[in-house]
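Take a look at this single chain, the form predicted alone, given in structure tokens.
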Amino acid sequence: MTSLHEQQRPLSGPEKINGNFRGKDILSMDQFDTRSLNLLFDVTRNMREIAVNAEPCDVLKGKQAVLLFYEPSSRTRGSFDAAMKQLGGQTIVIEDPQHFSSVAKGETLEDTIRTFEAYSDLIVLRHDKTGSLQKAADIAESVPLVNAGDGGQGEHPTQGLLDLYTINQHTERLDNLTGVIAGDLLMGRTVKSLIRGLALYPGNRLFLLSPEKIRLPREDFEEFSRRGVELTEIDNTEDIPPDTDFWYWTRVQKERYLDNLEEYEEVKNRFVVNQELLDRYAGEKTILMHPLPRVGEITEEVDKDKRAVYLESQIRNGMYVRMALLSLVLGKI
């Protein structure tokens, strides 16, 4: 019998889940369709349990994941790496290959991917430059792929999965919503990944607040419209209408314009969400969310309100969401 680990993947873009997790690259949220992330929802909520309640498990034990950051990361390492040992498996972690690995040396990407696809059952891989998370897949032939963050205009599967999980946990529903998604929307790769999760689901309506600079590109704007997502471009607080169901807020990203930092001054912080700013535009259930890490774009004194969610049920999902997509990828559950 073949396991899982030898089995070999043709060369091509990333297969649809269709309800069927396993063994499968997770390179993009147009994979999935609404039953996938049902299924996914449903095993995050027991995989909630299991990490609430400090329960025993070894889903995973036997496993091992490597994780591969090009780029620095807090919350997606951090929470890939708990969520595999929490489920009993382990973790090589390679942070900052261009200095600590053999990247330093001169070696390929190619040859990374197929030393580390040799000790290993899955790797989680994060790059700067866009379109090398599905060279990297085509790359390995024997162990699944998760993308961790694929360059400055690329995508965050995971992130958009946790943040859908989010949403639909505040609101009880993914349809018929009405958002706010604000800040960098040009190199915003959790916001494309989000709007192609809503995108799965019909009646959503989002304003999308940011500079003319840094706004959606044209491409993606007209596509998401033609999957059926309501957009509307605002630049200014004062069109944020009242009482939406979310405001997902990002952060202008420095790292994406150090050959033009003048244009970062000129764009970073043109919106921050204060107390004041929450309370006259926010309604009483709208959730507050951020993708993290902040820098200035909401303030500190927001953070004790109750829809503030972002350090609160968002970043915890984050562990939760992976342990289930972990569990289901390597074939356990």
Contents of the next structure:
Amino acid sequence: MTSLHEQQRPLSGPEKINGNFRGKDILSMDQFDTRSLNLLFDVTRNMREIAVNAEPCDVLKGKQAVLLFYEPSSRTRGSFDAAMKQLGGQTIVIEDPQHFSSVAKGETLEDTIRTFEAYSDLIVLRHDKTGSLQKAADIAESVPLVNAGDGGQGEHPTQGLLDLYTINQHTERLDNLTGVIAGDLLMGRTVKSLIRGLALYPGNRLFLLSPEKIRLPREDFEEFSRRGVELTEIDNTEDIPPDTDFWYWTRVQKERYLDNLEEYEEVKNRFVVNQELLDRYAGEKTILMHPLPRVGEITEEVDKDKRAVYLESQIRNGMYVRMALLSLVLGKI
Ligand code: CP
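Switch over from the form predicted alone to the form predicted together with phosphoric acid mono(formamide)ester (CP), please.
Once more the chain from above appears, this time first in line as the rest of the complex follows.
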């Protein structure tokens, strides 16, 4: 893992989707507009039918994806793997490349990407060092590269896509929403992609609940505000407004604090969702989301509440959205 001080801000400027996914890297939610999201979500609904009804579909037959994960993952890696296979494609899964690939012998990211590019039609990459995704995409000239998590200060755009899809599925809109986003907003890459996505739609208001030390970076706060999303920072659950459309809780990521565990202990689990908090501040229709894993910030008693979608639709939608994305990027739909 890389120290925070060594990390770089992500580079910007990947190609816009503009309704055409074919062959494009997926690096940032900034590549999307509402038309492209509508197209992706239409295909996602079809993919859901295919998966739920176990309909045979081999649109990705003959296609090979490399899943290269420098950081641990359950959902992102598992759902990309499942998505490829649901559609007749194949995967080469490289987990923990720092120990089980030639990275352990000193191979550079450049050479690793060039190697797997030769064997595949697409590379899905998660890396612990922010900025590595753009770097890898610049190297991979012949295959698209998909960002599955770009360090602690970059993005996780496919999580943002499945989160938007999930919100839309439950609220039937992506505009004029009021939501709470809680936890580590400083180094939470999922929230950076989600807020970018919500900023594409008018009238969205977000209450950002976090300890002051792990607030959204100031430049992100200013940029997202400039894009039109109304942001209000709060540091107490009593300030959560009633009847919001969604709560999006996140984990304080211990792996980002390895050089400052004291600070981790200070900020972790400052805001825990239990049944009492949910009943007191959420509305009847508020959905409770979490990108997972959770490590105590939502108590298990809440799992049975009908508003809790993090173990249900939110996980399943990850596979459907990734089925759609892979099909579109590989030019099969
Ligand atoms: N949401 C998410 O990225 O989970 P994993 O780390 O398990 O992939």
